[in-house]
Amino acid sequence: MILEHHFASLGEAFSSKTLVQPLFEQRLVEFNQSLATLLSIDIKSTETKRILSGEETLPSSLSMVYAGHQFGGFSPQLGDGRGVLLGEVRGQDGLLYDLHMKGAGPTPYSRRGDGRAVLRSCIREYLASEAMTALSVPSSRALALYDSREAVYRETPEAGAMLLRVAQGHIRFGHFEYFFYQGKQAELDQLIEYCLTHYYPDCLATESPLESMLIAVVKRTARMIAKWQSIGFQHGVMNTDNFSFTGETIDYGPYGFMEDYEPDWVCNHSDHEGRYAFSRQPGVGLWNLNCLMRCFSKHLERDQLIAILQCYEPELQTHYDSLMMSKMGLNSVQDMHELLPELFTILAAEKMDYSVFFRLLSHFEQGGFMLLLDEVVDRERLSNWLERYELARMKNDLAWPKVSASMLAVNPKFLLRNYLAHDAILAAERGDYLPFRRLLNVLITPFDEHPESDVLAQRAPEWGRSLEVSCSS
């Protein structure tokens, strides 16, 4: 494995030395092999397995130092608390990817805290960041789970984790707040350059770099959050220093999938206005992109700016057309225009779960109404939009199977539902991972139908339903 580390190069300003600190009797528990064969790593030498585990000292490991709005209000300085940056490696296709090790122990950045995570937190992430990139939604990615004896407090005593994670970038938006409100115009143009050199160098050769990179950083942002809505994600904690500068999904704190459909459905239990409720996010993150613009307020003028922000929501709305479309089957905008609102209306009044209907629909055969009449009470009205929809399914050039075929193949039956990750969670604090394998195992294919596996793929029962997600980890 060799082992770059470009953003060290940067200086003093923009992190501090930091070690992973091993946790006690720590032990590897889970490792992505096929993430690991993508970036050329063998864990099976020794020197490699050191290094990822943190026994090996890294002289150029640190940690990030950001600032962000978190919950409307201004921090101006975060910085990975718990965190550290162990370097870069080049994957198969060229690209560089940080190694990113979660739960590492204090860093100058931990305000007090002990700069641990627990396992709960831990396999959590591992399980949505595999979950959604097989939703095809850009996202950091799980490499490796270490489990330990080692006690952390946090309501009351927890087993302690670290988990290693890869992404494109782990630069945010709060990297750029940080060096704008702290008048650091240096560092602010520094760290410009790097971004272009480093996930945007196709903006160089254009006529204005930074006004391209930010457009691109713009429309990332939109398609990443129209994904979130169409699979019916919600990320819970959208502050700015949980924004990634590459557009991927970063932070898996009390995240949730969507189960019954309601569309001001708040996971986060510490969210008490709903300010990151799931039918708030596309306009979350505009006001987060709007911050970003900010930045470069002394680069470009307030017009380039505000022309850049206006890229937004056509790219959003276009993408997002394009992903209901395919889950519907439809090859009509106005069809999706005028099927969707009324289907989102139903499903809300009958507190249908999203991904089970969407599933169900992918099954639907011409004049095949019942398998889905049996799940609501108000037969008539789904009835009337069921003929409506198979009128416009109709128009399609494709026979009924094909369509349905490819409906299959966006529609997960299986998700990641909160109940089965607690249930996982609680067998692996036991010691017991092969509940967590099971899961993770349909997640990573989740269109398939694994028929060995169908419980996976059922509701949650009533306790499951009343489960919370805070924060805490």
Ligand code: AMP
Second form
Amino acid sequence: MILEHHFASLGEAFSSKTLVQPLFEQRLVEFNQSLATLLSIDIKSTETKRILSGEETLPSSLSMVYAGHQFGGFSPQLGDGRGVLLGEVRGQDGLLYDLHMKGAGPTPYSRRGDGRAVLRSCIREYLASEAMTALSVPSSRALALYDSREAVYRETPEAGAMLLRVAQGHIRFGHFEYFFYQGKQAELDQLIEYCLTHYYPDCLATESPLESMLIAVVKRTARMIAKWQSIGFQHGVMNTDNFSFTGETIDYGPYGFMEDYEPDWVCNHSDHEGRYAFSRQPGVGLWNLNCLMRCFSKHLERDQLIAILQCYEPELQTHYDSLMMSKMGLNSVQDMHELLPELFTILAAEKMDYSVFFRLLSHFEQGGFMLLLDEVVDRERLSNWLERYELARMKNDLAWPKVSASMLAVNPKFLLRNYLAHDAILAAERGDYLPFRRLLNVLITPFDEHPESDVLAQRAPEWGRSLEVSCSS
Ligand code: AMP
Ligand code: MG
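Okay, that's the form predicted alone, but what's the structure of the form predicted together with adenosine monophosphate (AMP)?
Entire complex below, previous chain first.
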């Protein structure tokens, strides 16, 4: 493993030197071999193992400083309160990846926090980030999970853990806000240069590299959120310090994958006003980008910044349309637009499970039609919709088996349901990682049938419908 230290080379204004502080009786309990292969990391090497786990002192490891709009209010100084960037590694795909340890102990930005993470939240992040990757959503990933015998105090004492995660970048919108609101122009310019060099090198050759890069950021963010909306993912804490400049989903906390279709669903129980409700995510994405653009008001004219922001909506809409067309097996946007609003009304009225519906729709000609009607109270209304849908689908030139196969490749059988995560967490807390591994195994190949794991495709039992997740983890 060749660890590079590009971010560290930016200097002291950007971070503080911080070492990972291993936990008491820490154990490596899960390791992501396919990701390690991409990163050319050999976990069998004792030295690599020690570096990754924080047992080896890495003089260049650091915690980043940033700011951010949290639930609408500006916090001028935040930072990695419990995360340490070990450095970067070059993947076999030529891209640079950050290695970042979450729960690594106190940092200069921990404020009143203990710098730790609990096993529960590390497992939730591991499962979600790998599930999102399998669903083709740009996301940070999980490389390794460590548990320990160290107690970490939340509402009750819990098991302390660390998650080694990987993302192309951990630079957040809040990084730019930090320097902009302090009037640190030179550092802001340095950060722009850094991002152009490492993340958006193609923009360097254009007439206005900054403008091109910002358009790319807007478009990546739009596409990321289009994906969230199409799969029913809700982030839960869309603060600007949790929004990555590389358009990846990061900082999994009180997230949720939509089960019963409910557009105004709020997964985070700390979000009392529903600021980050599912249906609001596209609007919040734009709000966050607007915060980001303000940071470049000394570099670009107002009109230019507005024009950049105007790329957001069409990009999101186009991408969302094409994702929903694939989910429905249609090839006409117009037909999709005519069918989708009524479908959403039916799903909401029936509180139908979002992913189960699309999976059944993908089996339509194999008896799925009746199965679908059995799911609802108002059979006539769904039956009318299905008739219209069938007419639209017949316009697809491909033979049904091909359409079905393409739908089954985008409509997952397995979803990270809260109750499944909950079961896996309870077992892991007892030292049994088998349920976690079984669940992970279906989530990383969610479109396969896995008949032996049918039980993991089932909807939540009554007890599992009222589980709460909140910001504290
Ligand atoms: P999050 O919503 O998890 O991204 O956290 C918001 C901010 O609080 C980030 O700057 C975190 O680093 C920080 N934070 C969360 N939990 C802790 C903790 N236990 N100790 C120190 N800082 C924390
Ligand atoms: Mg965060």
